[in-house]
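Just one chain follows, in the form predicted alone, and it is written as structure tokens.
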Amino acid sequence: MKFSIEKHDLQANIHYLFNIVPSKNTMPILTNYLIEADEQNNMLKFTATDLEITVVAEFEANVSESGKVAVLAKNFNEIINTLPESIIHLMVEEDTLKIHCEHSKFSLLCADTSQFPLIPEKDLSNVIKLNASMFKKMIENTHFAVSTELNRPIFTGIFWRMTSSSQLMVATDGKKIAEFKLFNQVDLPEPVEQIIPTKGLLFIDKVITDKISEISVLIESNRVMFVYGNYTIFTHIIEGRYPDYTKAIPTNNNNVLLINTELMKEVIKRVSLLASEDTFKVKFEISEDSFAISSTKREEGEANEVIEDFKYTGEALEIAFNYRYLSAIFNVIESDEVEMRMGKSNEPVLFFNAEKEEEYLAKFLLMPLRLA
């Protein structure tokens, strides 16, 4: 094997790739890459693998000899990002990946390439074609409320459902909620829901730029494929059901408060310094004419802010809430302002963007803390 390419080339098609290649592994040969040379197409393979997801980028390069080779992702990355801003030139000599670029060589010895898992064939026959834009905004506005509770896998994911004239992307770890529905057209025979791994979507959104309208998409039984520009995702499947989260979701919060975004983040920023480190509490007092959040940490002091500029109808109300999960929503919140619309301090707390879009409908709940 034998090509050469742009340092900045290279860089910029395998950027986030080492995110899918894991940390630690039973199997040393999954810290690998498996890199494919094709000398007849001009064409570079990188694939990375965790068994669970699996990431090929293919991008064009001066291949001048075709062949594969295996070599530890962590070393081939550092050593291609401290080389200048010039040609690499790579080839392989016996087990060994020789790497060139102006006065600095490297050479890597490498893995065998048999021990590599199989990679599924990439199939565009029956792809369904989404707004990639909107499929990254779906993404992001969901997969921060996923659990990181492995014991329980179906929170893990992100549960993803479409129909001919509706998306709705859904994550919860049982404190929070995160609801995302979209409105459009899909050409789909039929329903589909699938619980996807945020790892294999997190990724996906990472790569998402302007530059690429769609996203073409493969739902199988056990796993669903992703082609974006020169990437393509195999993502296995979470088995199981996702629970019914509607039920958790409350319809008759009268409490409503509308208050400017961007205010509300740097308070809650400033509050939370002396905010517990056990519970991550800030507490909010409000009425229809006074608002002001707090917090206390024992033995070190207490914060205390006055809010002015805010609109609130309903009942005087005390509601606490976890700072960390509170900021994680205000910053998935795009409009001015937001809307949250409040129960008893007991009950679930619903945030929406004050500025409804006819396109879509983001929702986001969140369960309040005690307040003793």
Contents of the next structure:
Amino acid sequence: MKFSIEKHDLQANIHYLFNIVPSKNTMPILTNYLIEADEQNNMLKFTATDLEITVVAEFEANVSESGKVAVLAKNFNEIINTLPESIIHLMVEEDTLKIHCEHSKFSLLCADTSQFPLIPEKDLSNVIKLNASMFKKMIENTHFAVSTELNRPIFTGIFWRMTSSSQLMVATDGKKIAEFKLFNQVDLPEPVEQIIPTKGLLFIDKVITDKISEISVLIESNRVMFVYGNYTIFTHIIEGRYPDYTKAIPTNNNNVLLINTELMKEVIKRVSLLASEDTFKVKFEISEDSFAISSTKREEGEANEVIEDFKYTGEALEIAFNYRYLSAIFNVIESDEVEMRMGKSNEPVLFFNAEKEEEYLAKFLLMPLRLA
Amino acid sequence: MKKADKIRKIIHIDMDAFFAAVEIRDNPEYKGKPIIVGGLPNSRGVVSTCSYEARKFGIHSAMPSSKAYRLCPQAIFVKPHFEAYRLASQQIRKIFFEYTDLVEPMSMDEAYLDVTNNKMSNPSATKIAIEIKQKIFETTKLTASAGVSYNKFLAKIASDLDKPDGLVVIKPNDAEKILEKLPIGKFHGIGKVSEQKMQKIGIRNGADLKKWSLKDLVKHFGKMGEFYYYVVRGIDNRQVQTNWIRKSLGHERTFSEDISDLKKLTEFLKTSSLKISERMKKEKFKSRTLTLKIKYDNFDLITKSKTFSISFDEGNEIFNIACELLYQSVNGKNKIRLLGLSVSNLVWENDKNDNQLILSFYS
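Now that you have shown the form predicted alone, what about the form predicted in complex with the partner chain?
Starting with the chain above, the whole complex follows.
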């Protein structure tokens, strides 16, 4: 195997790939990149996998000899990142990969490529084409609400449902829910729903740019393939039935607060400085003519901020939240004002962008903390 | 005066070589012979209980059965019959409740009773202890040792002073004298490690311990130092806890041979998870922490824990976490000898300590 490529090109194409490589694994081969060079098409193919998610990056290079090699991803990445902006020459000699760039020379020991897991074929014949920027928006509006705790695997993924007229992504960890509904036409023979691991979707979120507008998807029984630009992503599906989270969404929350999103973020940032480190609690005291947010850190002090610029209709209410969850929601609110719809102090609260879009609806729900 | 300072009447009942005694009762041919209940000699199990005849050979609980066999090859090794023990334990407990509702069972064969105000209106704790011992023997044909005193610590010490079939009363005036002479290893609550530490700094008996100031004991032994300081002076205000509160629940097994096969290990974790879950649901609690205990073939012992923000009690949840912890612990070099799972950080139904409200579909 022998090829050369501009450092900049190589770096740009494998930049996010390293996130897929497991740092420690019972299968040491997975800490490698599989690198394949194709002389006929002048193409390179880099593959990284943790068995659950596999990413293949394909891009052009000046290939003078085809071949296949597996090298430690960590070493390879660090070497490429530190090389000067110039042309890098790579070639395999016996069991080592030689990397030359200007006056630097490296040789990396290669692993046995036959141990690398079998990578599925990229099959574009039956793919569905989706709007990439909207797909990115769906991920960004939901991923923060997934659970990171492995005892309930289905909640570590994002629930994704597609019909011919709408797309839905939902994430929840039992304390908050993020739901994003997109109203658009998709050429789809029948509705599909799957729970997709967050890691794969976050990779897609990172690589989607304005440059390429479409992402292709192929949903199979036990995995999903995404093709975007140079990248092919195969992710496994989380098995299990996603619970009916809609039952938890209240319909008669009539205490409605309208407030500037940036202002809320600022206030929360300040008041949370003296929030308890166990509960992360900040308390809202709100009525039609006053609104204050406060916190107390035992033996350290307390914070209180009165907000004057707000609109509230409903009963006077005291309600407390974990400020980290609150901030996570405010961070995805894109309109200037956020709309909070509250019930009683122990009931779920709904959050919306105050200015609604025709094309989609983002809905967030947060369970409060107990007051006492 | 604090309520706890009022003179109390506490009885500690401890069945004599309980499991072994039940086996001898049910198999008269065992009488007078060294009986060892627990793992068989060719297994990797340990001695659970042994008869007094076996103790003469230096055999004690928790000793590997193979070692017990070397010490006493003529001993009769018996596998435990838990149903029989449980039945006897229930019979004994029923007797305790005839006298008082303030019963704190410590295990199947041991309990504290507060008989200060008892159902028989009998002012003599000693007489009650005699009656209980008699009734236990009449109902179960088993003997118990009883200790009577004014607190739990002394009652426990007393029951151990004249085993088997003993009855020892420690009166307030005698307490300090008895404790001064008591070897430090006999102090209940002083474990093997602390005992060694004490021997090292010249504490061999109660009198030695008494010379130490509260400050110095706390410096050496932490919170337990305070406990030692007071008990050696005959002071122990711990109440007889009728509603014993569970702090953890676990299940473990030493395998009949060392295992490296992940499939077999996960199979055990599956069974174990389901057992724990079933028990949790029965006792109506959930947990936030799961701990995996592993003993490797070289006897290295490790524990790995994971704590969650939302409590769990489902078998498959426990299993998922357990597998994750197991995968982090298999090193490819060592086989596994023992595997154990336990839950802690318990959350009871109706417990309002959990601040974060949870969505209904999740719990």
